[in-house]
Amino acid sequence: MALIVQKFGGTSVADTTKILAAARKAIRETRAGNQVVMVVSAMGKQTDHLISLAKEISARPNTREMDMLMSTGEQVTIALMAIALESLGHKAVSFTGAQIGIRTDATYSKARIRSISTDRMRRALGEGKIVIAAGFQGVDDDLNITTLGRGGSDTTAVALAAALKADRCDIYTDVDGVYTTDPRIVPDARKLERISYDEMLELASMGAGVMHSRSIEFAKKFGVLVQVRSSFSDNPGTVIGPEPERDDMPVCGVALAKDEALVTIHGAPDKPGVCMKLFQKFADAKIPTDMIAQNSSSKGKTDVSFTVQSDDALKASDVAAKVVTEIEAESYEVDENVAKISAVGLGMEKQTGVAQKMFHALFERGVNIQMIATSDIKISALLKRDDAVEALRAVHAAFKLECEPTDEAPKTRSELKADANGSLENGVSANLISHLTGMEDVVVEGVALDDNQARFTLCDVPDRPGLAAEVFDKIAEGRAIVDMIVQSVGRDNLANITFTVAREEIDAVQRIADGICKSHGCRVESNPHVAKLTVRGSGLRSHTGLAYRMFKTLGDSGVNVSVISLSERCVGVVVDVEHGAVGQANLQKEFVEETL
């Protein structure tokens, strides 16, 4: 007998007719001989209605009371779902997050799950009942009701599947799977038959709204096989598991995040420990940061830019004002008129020229890039919000993502389930998971050192469309392979582009860089002896304290950071080569050895 977790979002339970339809899907699974746990969201726009009621009373309502208020939406749905199931002749029981035993930390509105008790659910399942669980909520150690933040019902569903060791977690929504991009913006977008955990994790965190990144963290960490499918049909959906759809394709999807804000700290002292203090404040405020870029140092000062979600812009502005005083920086600014385009794919690790193709696509549509940040399977570009839709279409077309894959048969669900279980049981994560104190604790699998790198920075390059495409075209002509790329926000319509290459290519790249700077009236700075430190795991971007811990560890070791790259599965920094081994040893001790 298989155990299936089914999650139904707000649009799937928006009225009683849809609630009855969802109930019939659950009953069909039980008639196939399976046990079923349903996780449901609040009906339709109920959550928005509750928020608007609170805002009519207070512009900044108390967060504890907001969680108390918000949790009522799911309580209505679970009761109606239980009534619907019983009206159709099946035994059912509804549970709130507290009744299930979902324990969280005490961070209201963004709580993280620490543990889940399965005893009550298993008893009900053993009695032949369908269990209906309220998504989005739990309780802290003092029994205060907490909510899990955006995508909380997805997180609840996959977390329950992990705790119950379910055979599959079906996420029912208003689309019939995961697409190469948002089909409402790009009609040619194609539904994927399957997608890997890492690819989905990056796409979800970069703006793909079909799943929330925290739920994919759970899936990857505990080997949960997830299927995204339509509430309104019985068509197969997209399977999220250990394997990509094709491992020879450089990009599997493109995501757009419109709700972004850019924070820049101007004139920060360029010395060890400054980044630690900066990101400590944002971590303390529970503000996730992304696309971190640090300008080349000038007269002992540097600019540090990073993005936050628009919802956090006001809070980020308050934090930045305090940070400027504490670290003795010059000033700060927050720009809310930005959006982020991200191309994601495991195939990037094996193919060159991916970034170059993306930059060309944007240039040909006249889109100017304000910032660039890359990781091993992701390229992100920050641009004006008005250019976002055109940019998304351009990048999707450039990689021909509308085309169906060929020459490879899709894996069956049983094969994918075996792969998921195997990766968990045989990989490093299984050892680390057994030592977790909380289910959502960050998992760091290792720290890598590449001490054969050289860093180049093109300083004060005219900030205009086509800049990045031109630079990396010339580098590609010289057959140099670029590793990390960061384009930071400049002043006075000037930008800095920093990238790393293997040390043996330094002479060829130096000639190329000198030529670029001669034609554009800029200057080049280089360091032929740098190292890249990479912390690998999952959910690294969404855990707000991780960047702080990393910078603190390096700062306490006297290691200064010159380049930063951040994604959900790795954080990379560039340091002077003589500090590489010390940095690796201390990061290993901080993130890996302490877990074991």
The other form holds:
Amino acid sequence: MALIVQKFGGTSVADTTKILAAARKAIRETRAGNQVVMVVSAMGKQTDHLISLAKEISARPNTREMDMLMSTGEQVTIALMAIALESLGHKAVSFTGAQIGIRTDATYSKARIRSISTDRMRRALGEGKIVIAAGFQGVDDDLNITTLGRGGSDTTAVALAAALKADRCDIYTDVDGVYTTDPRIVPDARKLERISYDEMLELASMGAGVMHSRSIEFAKKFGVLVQVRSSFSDNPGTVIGPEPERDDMPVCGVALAKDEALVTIHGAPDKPGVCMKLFQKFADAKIPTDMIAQNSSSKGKTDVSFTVQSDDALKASDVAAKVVTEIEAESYEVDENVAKISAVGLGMEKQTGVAQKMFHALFERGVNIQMIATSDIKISALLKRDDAVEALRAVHAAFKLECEPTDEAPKTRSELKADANGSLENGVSANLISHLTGMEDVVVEGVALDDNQARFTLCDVPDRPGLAAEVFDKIAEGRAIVDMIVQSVGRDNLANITFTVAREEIDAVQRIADGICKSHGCRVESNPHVAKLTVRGSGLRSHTGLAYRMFKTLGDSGVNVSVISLSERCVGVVVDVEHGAVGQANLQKEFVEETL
Ligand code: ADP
Ligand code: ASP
Ligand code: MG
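Okay, that is the form predicted on its own; can I get the form predicted in complex with adenosine-5'-diphosphate (ADP) now?
What follows is the entire complex, opening with the chain shown before.
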């Protein structure tokens, strides 16, 4: 007898007819001899409605009371679902997060799951009942109700599947799978047969709202096989598992984060420890940051920019105001008129020219790139919000994502299940998991050092469409392979473009960089002896404390960081080559040896 977790999102339970249809899907599984745990969201747009009621009263409502309020949406659905199942002749029981024993930390609106007790669910399943769990909620140690963040019912579902060692976790939603991008924005987006945990985690974290990114962390950590499928058809969905759909494609999908905000701290003192202090404040406030870029220093001062989600913009403004005073910076600015577009793919690691293709696509549509940040499996560009949809379509077309892959049959379900259980390479080792104190604790798998890199910065480059495309075209013509790329926000319409290359390319790249600077009146700064340190794991970007701990460990060891790249599975920093070994040893001590 298999155990299946089925999750139904808001549109799938938007009215009582849909609730009955979802109930029938669960009964169908039990008739096939399986046990079923259902996880449900609030009906339709109920969570939005509850939030708007609170906002009618206060612009900054109390966060504990917001969680109390928002959790009521799911409570309505679980009761109606139990009533629906019983009306169809099946035994059922509904549970709130507290009743199942979903224990979380006390971070209202973004709580993380610490533990789940399965006894009560097992008892009810043993009595032949369908268990219906409220998604998106838990309780902290003082029994305060907490919520997991918008879209968090996916995380409840996958976490329950992990705790119950379920055979499958089916996510029923209003699309019939994971597409190469949001099919509502790009109608010719293609449905993927399967996608790897790392790619889905990165796409979700970068804005692909089809899955809550934290649910994929659970799936990867505990080897849960997830299937995304439609509530309204029986079409096969997309399997999220250890394997990518294809090994030979550089990009599997493009995500749009429409609601981003760009925070810039102007005139921060350029000395060791300042950046660490800055990011500590944002980590303490549990605000995840992305696209971190620093302008080159002038008169001992530098501008530091990074992005946050618009939801966090108000809180980020408060933190930035305090930070400016504490670190003695000049001022801060929050621009809420930006959007982020990210191309993601495991194949990117092995192929060159991917970033260049994306910059070209944007240039051809006349879109100006305000910031660039790359990491191992993604390239992100920050744009004006008005350009976002056009940019998404252009990048999707540039990588021909609408085209069906030609050869190689997709794997069967049983092959994928075997991979999910057996593979350590794309999952997490059981040894690391057994050392976790909370289910949702961050997992670090290792620290790597590449001490054969050189860094170039093109300073004061004119900030206009096509510049990044031109720079990386010329470098590609010279056959140099670029690793990390960061383009920072410019003052006075001037930007900085920083990138790293393998050290043996240095002479060729220097000539190219000099040529570009001559024709655009900018200047080149380079450091031929840098090293890249990377911490590998999963959920690294959104576990806000991790990047800070990394900077602190390096800062305490006297190591200065010049470039930062963030993804969910990898945080990379560039340091001077003589600091590479000590940095690696101390990061290893901080993150890896401590857990083992
Ligand atoms: P639910 O309420 O079922 O959780 P969501 O609205 O959270 O549903 O997620 C489904 C929506 O995600 C789709 O309607 C689609 O517009 C959006 N979406 C964004 N990116 C993607 C993608 N890459 N593939 C499929 N859907 C996507
Ligand atoms: N109801 C919550 C929300 O709208 C959780 C969820 O649907 O996943 O964000
Ligand atoms: Mg959702």
